[in-house]
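Encoded as structure tokens, the following chain is the form predicted on its own, with no partner shown.
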Amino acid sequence: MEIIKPLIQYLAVIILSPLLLGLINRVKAKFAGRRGQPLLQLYFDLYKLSYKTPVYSRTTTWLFRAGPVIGLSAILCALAALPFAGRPGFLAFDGDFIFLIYLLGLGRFFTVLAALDTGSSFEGMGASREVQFAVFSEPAFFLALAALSKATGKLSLSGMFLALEPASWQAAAPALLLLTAALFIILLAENSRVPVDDPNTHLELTMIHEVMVLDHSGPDLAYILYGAALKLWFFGALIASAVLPRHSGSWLYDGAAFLGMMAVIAAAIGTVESVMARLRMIKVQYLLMGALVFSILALLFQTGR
């Protein structure tokens, strides 16, 4: 019976993840004075794409077909160890945060390989940018989790967030604020959101992630879109777990509070995209270096305690 609640949490994540993008789009539409897309638009898109026949270029190999599948599988495995409302995932174990970083890297690696496999100069350009920015975002992410591990004394991602309490914010507020800011910047970068990238652009010269998947179609494109929604939930859940450390003991109450915080994070992303312009490509690295500095400072504050 111990596995039932973690399994329900995991299924809830799988079902609700596309809703985050719907919330972001509705917030952006409100800022622009438009009606906007339906809240469940991504669900409709995934259903439609799943019935379409994919088209493959004769220049591509098995890597092109494997990229979306491996990318989706990697993030699904990562979510299995992700805490939900302060409660552990059903695959949580000591040191799992390092394993999760490798899983995310594996998904990125095969997405880049699939883009390069097409032989397209545009997709190769997007793959190059993706890897370049990962050089800054991945160390920042690792150090942020290392700082959280140092603050809580836990090696499991679920253990870290379960050990967080309101008293933790009183004792280590500067470090946790820096850690949360770093995670939010990493969320924007890893999910190709403004100001790092614009998910709605159609100009290949300025795209990063979107240009990497131009040749994918049908179910393969559905895997990519769904994987992107799951990845957004992954990073959003880390922030929600950090800023909402109070655990009442009621599974339903904590779950509802956690989902409410996820909606707030989606609204925050939509607000950022509505009030900010996309940064010039050469400025993105400075933003990511800022996240890296925040993570280093958070770790140093905990080391000095």
Given for the second form:
Amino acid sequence: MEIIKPLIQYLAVIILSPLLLGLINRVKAKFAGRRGQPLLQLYFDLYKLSYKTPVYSRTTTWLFRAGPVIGLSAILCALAALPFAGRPGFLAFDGDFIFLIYLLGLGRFFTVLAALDTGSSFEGMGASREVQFAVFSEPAFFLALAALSKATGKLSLSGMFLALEPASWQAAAPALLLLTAALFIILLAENSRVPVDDPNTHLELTMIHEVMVLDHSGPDLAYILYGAALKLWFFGALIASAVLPRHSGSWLYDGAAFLGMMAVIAAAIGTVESVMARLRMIKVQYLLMGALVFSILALLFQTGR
Amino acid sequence: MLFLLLSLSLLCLSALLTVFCNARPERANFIGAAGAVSASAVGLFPAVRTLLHPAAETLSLPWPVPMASFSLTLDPLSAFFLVPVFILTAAAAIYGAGYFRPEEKKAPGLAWTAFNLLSAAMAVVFLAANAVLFLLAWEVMGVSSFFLVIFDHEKAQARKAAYIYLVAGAAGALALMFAFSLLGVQAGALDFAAFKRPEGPLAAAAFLSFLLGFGLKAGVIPLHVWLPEAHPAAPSHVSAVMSGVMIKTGIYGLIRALGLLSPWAPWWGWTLILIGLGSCLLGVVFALAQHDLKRLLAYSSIENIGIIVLALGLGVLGTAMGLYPLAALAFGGALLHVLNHALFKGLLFMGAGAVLHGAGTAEMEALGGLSKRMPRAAFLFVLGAAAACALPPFNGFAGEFLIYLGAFSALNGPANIVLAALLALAVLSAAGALALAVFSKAAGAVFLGEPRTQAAAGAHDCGPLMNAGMTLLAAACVVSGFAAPFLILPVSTALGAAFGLRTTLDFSGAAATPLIYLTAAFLALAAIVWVLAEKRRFFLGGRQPAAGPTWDCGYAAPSARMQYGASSFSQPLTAFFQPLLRKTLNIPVIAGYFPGKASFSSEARSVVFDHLYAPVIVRLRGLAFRFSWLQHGRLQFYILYIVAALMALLLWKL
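Having seen the form predicted on its own, I'd like the form predicted in complex with the partner chain now, please.
What follows is the entire complex, opening with the chain shown before.
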């Protein structure tokens, strides 16, 4: 039974991820007083897209077709190393989070190249913004993890979250709170949510992630949408693991609490999207630098202790 | 050792023969390339054997030069640096045989002579066990690469580059002579084995002059000004060798010097760390602002040298403060990155050469769409670019991973080290994200989209020899990415030769498990990619995808010039770093109701040269002109000066 638990966890992640976006949309609809789309809308979309015939621009080459495949592979591989409800994934080793961050980089690199492959200036703009924001969010992410590593004394993601106990929150609440805030900002930026990007915008000029995938269609677009859902889960799970330090030891109970926390995070994202507008493009880097400052402050609190 | 001598003789012999083939390009190409490839094959064997069965072999030949001995020592550290020399020499020679076109007017014979001499000189630099021999090989290396830099001598830019290169080389050699004589005075001999650590401030003086001399060759900021001039000016396969391995002679020298000067003071570590941080961050920021593909790659080499020097600094600081796991991981990461950077940067420079060869320009704003015209080169360049961004599963990742891991493991150490580790983490991660921007810009602007000019539209593919050279290096990048655990043994034996047995043990203990897991993760990634690609094929179900134009938002007449160019792609970041970059922008003033033609241009000049060196040079030139009465151009007076100087020396010695 112990052997197949990671497998069940992994299956749960890859099956439940698209639900998060449904939840976010429901929360936004509630705020707007609408009924909103079905909870399972993304599943329907994915099914429909998988069996559509794609259209490829004559400008594109193999990179355009490889982009979605590699992007989705990178995030699927990253999820294998992600702890679930305080339990390690398949791949847990010292320094695994370094690998995870660079895997996200791999996905970004090929998504950006696929966008540039179309020769469209809209997609070039999106690609340019994508690599720009990573310059600020990646150091913030690294330093947030450094604060976590310093708080727990561990070098692997699973080890850190396993070593995180209610006592660590009592001892280092400000640091942990700051790094959770940093992680939440990074989540919003990496997943192109408001206030960094608006997934529902209708103007190509102002988009970031959506504009990079304008030309993709059919199964390729399905891969991209699914990859985005998995990426949202990835960042959400980091936050959920950070704020749920208590582990009862019962797999089912912990798992249920973890999934409940994921739903709460989805609701939080939906709330943020409903109550605030997106930032002007040139202000986004200041938001991300805010995350960087939160991470540095968390480290300072840890070092000063 | 016998094999190495054979390899050196093959290089020198083919260098000599190509001198006589200057009029016959085909024959020169054949002899030069065959000599380099066979010498590399012969030389790789003893180097690899020494890494797997660590032992130090010494060969001393009689040499009637005062204070000198012709002694070569092959120990694991030399062998570790020799491996990339031979791999890159072979790949570059194969590529070069296709790069020098016979129909061109310029004869490649002398270029082959210089190239093979350069390889031989680099090998001797890594092998020399005597300071005089080392400096001699060092100078031969500098001079032969000078001739390669000035290969396109009809271009003013190449002449300027070669001149700066010559001056920088001379300055570096001067610093090294000073450092070696400091050690030699203490020891009474100039053999490396006789050197002992000088006492007190002399040790610091030796460290600083070694740092100056070797730092100049490695191209750390602010000693880098020659590098982005000289590397792009040389023929592309030579740029590959220069950026891939020649600048590593500086790193090798630094490691040897650290070995001679142990134990180290903590501030030495801090010096290296600060230089490394500066080179890493500024190198990649400068790379982002470049318009020329080869200059961009040259600045990226500065970034990577910065990463290596940063890791050496962390290692020195860790050792000085007694944090051995950090030291071992940092030193090991530095060595691994030396090898990996050689492979992927060689590949990238060759890719840039293919572009230059096929389209006639490496100006990124004038290219585009080459992926359709040279698909193989494009594929290999993208692979090299992914490796250069340290993306898994390629080879650039392992070295940086170990440095990161070392920094994370030091987070619970003393406050001094925590600060260094955090600085390293922040700068490495920012530089990593910036490198991704740099290389997605380079690959995107050059190979993707529609061609922006006629030259790019008419680009031709490169020949089989050039493709073979690139494929060799690309295969090496993939293999050494997946086979990182097999590199633990060579790296740890090389570390043992450089820093002692303790580092060997610490390194293999700390690096083995994570690297094995990493390879498992790489294999998992490859499997997932394969499954998803198959799944996509299944979803398509044999249907033929439709073809159409790129979505242009309903605009009726899109043109290739409307694409996002290289500088528009990097504009948000270059604007952010403008205080560092000081790009000059010529923004046209548009006035009136019917404005005429306007043009916009931007230029990223060398900031360090303009703001640090140029004022000093102006002062020096003013000072020098005061002594111009000594320089009147009359030969008989010059001979008199020489005679007088010799007499003075003789009198002083008596």
